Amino acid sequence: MCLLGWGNVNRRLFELLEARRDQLQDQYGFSPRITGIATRRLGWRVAPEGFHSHSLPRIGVRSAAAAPSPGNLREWLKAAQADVLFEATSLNAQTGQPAIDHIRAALELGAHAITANKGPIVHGYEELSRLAAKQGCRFLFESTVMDGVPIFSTFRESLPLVRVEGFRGILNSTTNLMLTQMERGLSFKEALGKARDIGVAESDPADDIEAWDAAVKVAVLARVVMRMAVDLKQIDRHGIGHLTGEMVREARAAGHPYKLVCRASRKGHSLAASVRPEMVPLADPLAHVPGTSSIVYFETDIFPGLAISEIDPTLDTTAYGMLADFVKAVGSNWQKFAFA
């Protein structure tokens, strides 16, 4: 297996794979071996015998006597003899690149592709799904929305033929945490600092504050669960940058707290989608989703209301989503199943 990106998610995935090694062998009959790790800083690192936890400190050390590393992604995948690629590079909301090319290369070489990157789903879902089916591989992405909570597999495997008419929810942890902290007395700037301190907000939080992250998640859910293509420009997007601590506290005191609400619904053959701060009544369950927690309500032709929620997710939940996708990809009875 190869890890593309060596940030928090793939590091934690590595630890989970090590911790679950015996369980994977006992329950599924296989033992994972990480033979490739790649980043912009480290380059394309290969260990045919497999990287182990004791060797991680040496990953960042280049030796003059070491054999030259591969020069590009395809050479790296071939040298590492990859059966699975875990793609966890940074999001490019506008094009989905270069992650789309990463996943395409893996599939063309016959490796399963598992990603935590939303960009390839927004901009390349149909193409990559067809390619995966053609190659007899899996293209999976459970960790792209709600940190690995089984949204996509629920509809793919447990609710066949259900038609999703729409959804609404809270899908961005950073802004929800900030609004919660502002309700408790912090200013906008202080709430953002709190989000950074606990590792939720990026050093550049614009994607969260300006609602790009939430809009991308709306597009992912619409494309995969509702099977409706949507351009990001079609989503009515408004962030929380204009809200002050005083405004947020006054709204809560009046019984209509602010939440950054994501929505999508079918309108004939088109889709109406939005992400914007809304004042929701206290009778609405969305009003009581605190901190980094998330929730999404689906409206379907069979279930009038189906809710999926998570409370205070951690890196474990995101990494677990990728681990679960790995088991689905390589476990018995899954090899020929494709969701496209």
The other form holds:
There are 2 protein chains.
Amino acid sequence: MCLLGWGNVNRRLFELLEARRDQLQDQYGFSPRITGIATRRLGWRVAPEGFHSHSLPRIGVRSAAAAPSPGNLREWLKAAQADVLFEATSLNAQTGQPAIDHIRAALELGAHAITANKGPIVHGYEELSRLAAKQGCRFLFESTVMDGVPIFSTFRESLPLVRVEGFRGILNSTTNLMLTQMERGLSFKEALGKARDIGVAESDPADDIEAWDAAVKVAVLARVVMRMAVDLKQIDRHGIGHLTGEMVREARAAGHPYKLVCRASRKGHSLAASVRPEMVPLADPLAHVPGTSSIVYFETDIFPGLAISEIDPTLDTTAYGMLADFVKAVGSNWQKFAFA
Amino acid sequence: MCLLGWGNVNRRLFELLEARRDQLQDQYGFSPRITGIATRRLGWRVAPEGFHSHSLPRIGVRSAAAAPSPGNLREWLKAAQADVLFEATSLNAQTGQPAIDHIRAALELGAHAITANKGPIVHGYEELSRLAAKQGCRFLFESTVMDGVPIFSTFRESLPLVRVEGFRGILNSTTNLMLTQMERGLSFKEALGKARDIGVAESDPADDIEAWDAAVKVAVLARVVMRMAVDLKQIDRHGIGHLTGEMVREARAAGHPYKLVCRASRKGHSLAASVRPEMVPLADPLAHVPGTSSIVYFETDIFPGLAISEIDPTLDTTAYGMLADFVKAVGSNWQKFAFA
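Beyond the form predicted on its own, can we have the form predicted together with a further copy of the same chain?
Next comes the full complex, this chain leading.
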């Protein structure tokens, strides 16, 4: 297996794979080996016998999940004999690159591609899904929305025949944490600092504050579970930058707290989608999603309302989403082992 | 396919199969035929060419989902050449019979067994699961808890390696509807009448009011997702029979509404489980689950809190759970077709 990017996600994934080594062996007969790690700073590292905690390349904590130049990607994947690529480079919301190229290269070489990067779904979902099917590989991306909570896999594997008419939810942890902190007395700036301190904020504040992260998640959900291609420009996007602590506290006190609400629904053959701060009545469960928790309600032809929510996620859950994708990709019948 | 029991669930399933016939054919290449229908009143009906709406046996609406004598079950399954048995007979919470015998017979004959009946999970889960695995068949029961919302399938197919430490939730529609109606001014008796009118109440009021239905669901969840065998006697069970409309309204007004809360958690190698009316603070999302809606929060080693909830279910969702089980049983690779 190859790890491309060495930020929080792939580091946690590495630790999780080590921590769950015995369980993977016992339950599924898997004995995964990480033979490639690549970052912009370190270049293309290969260890045919497998990297272990003690043999990890020395990389500063802040080296970020950036991609090295694409020229050597194929050589690296070949040298590492990759069966699986874990793609965790930085999001480029405008083009999805270079992550699309990384995933395409892996699939062309016959490796499964697993990503936590939303860009390739927004900009390359159809091409990459077709390529994966043609190559007999999987292209999986559970960790792109709600930190590895099984949303895509639930629709794919547990909800046959269901048509999703729309959804609404709270999908950006940073802004929800900030709103919660502002309700408790902090100013906007203090709340942003708090989100940074605990490590949930995106490196560019605009991604959270101006609701880019939430809008990209709306596009990913719409593309995959509603099967509707969405241009980010189509999403009516409003951030929380104009909200002061006082406004947020007053709204909560008046029984209509502010939440950054994501919405999408079918309008004929097109999609109406928005992300904006809304004053939510207390009778709405969205009003009671605090801190870094998140929630999404789906409206479907079978279930009038089906909601999934995650309470107080840890950094492990994003890495777990990639691990779960790995188990699904490699062991097509794993559930039989797990449940027999 | 054979339908055993002809109450609401199997009738709706029959309609849903007819309504989704083209979709099943287009997406999965399935062309299901119902060749057997059996009820206590009608006996063992077989139609090798398949039952259709116009050829349905005439059965009164209130004939209930009761089982005929077990003696002819095997002959019926053989005559109908059953590949799948849909078992929807009445719950016997104390023994799980005769549903266990029905399911065992189907599996022994090499047919998949799909049930909406909780009794066989509480009293026969291990035996029937082993038998199914040995026979290369599936034993599936998504509709036993939360009306076909994919709980079991999500844990089985989407959450590898995850260990469930406990759960809590609202799992009985009738009592939750009653509490909501009492909050709005109805007496206990009026609220029970309302639940009966809309068709959610169990035929024996004690099943709902004395929390038997909720307790059985706790046992089913614990058995399957926590892999802990639970005797119903172990569950600390308290119903809502002592609550008056006034008590319920006062509790809501005081900011601690009553909810019939189900709980289970590991205590070493054993399970602590309860069902009881609790006064829930308004900050708890359980306080905002109205009417026939339901919710369950799982505490796991990976996800500190993962919640699934269903809002305003219709009678279709239980039947849908069986249809989804059918797709999973018959088309092991169906998700590839669905998502390619």
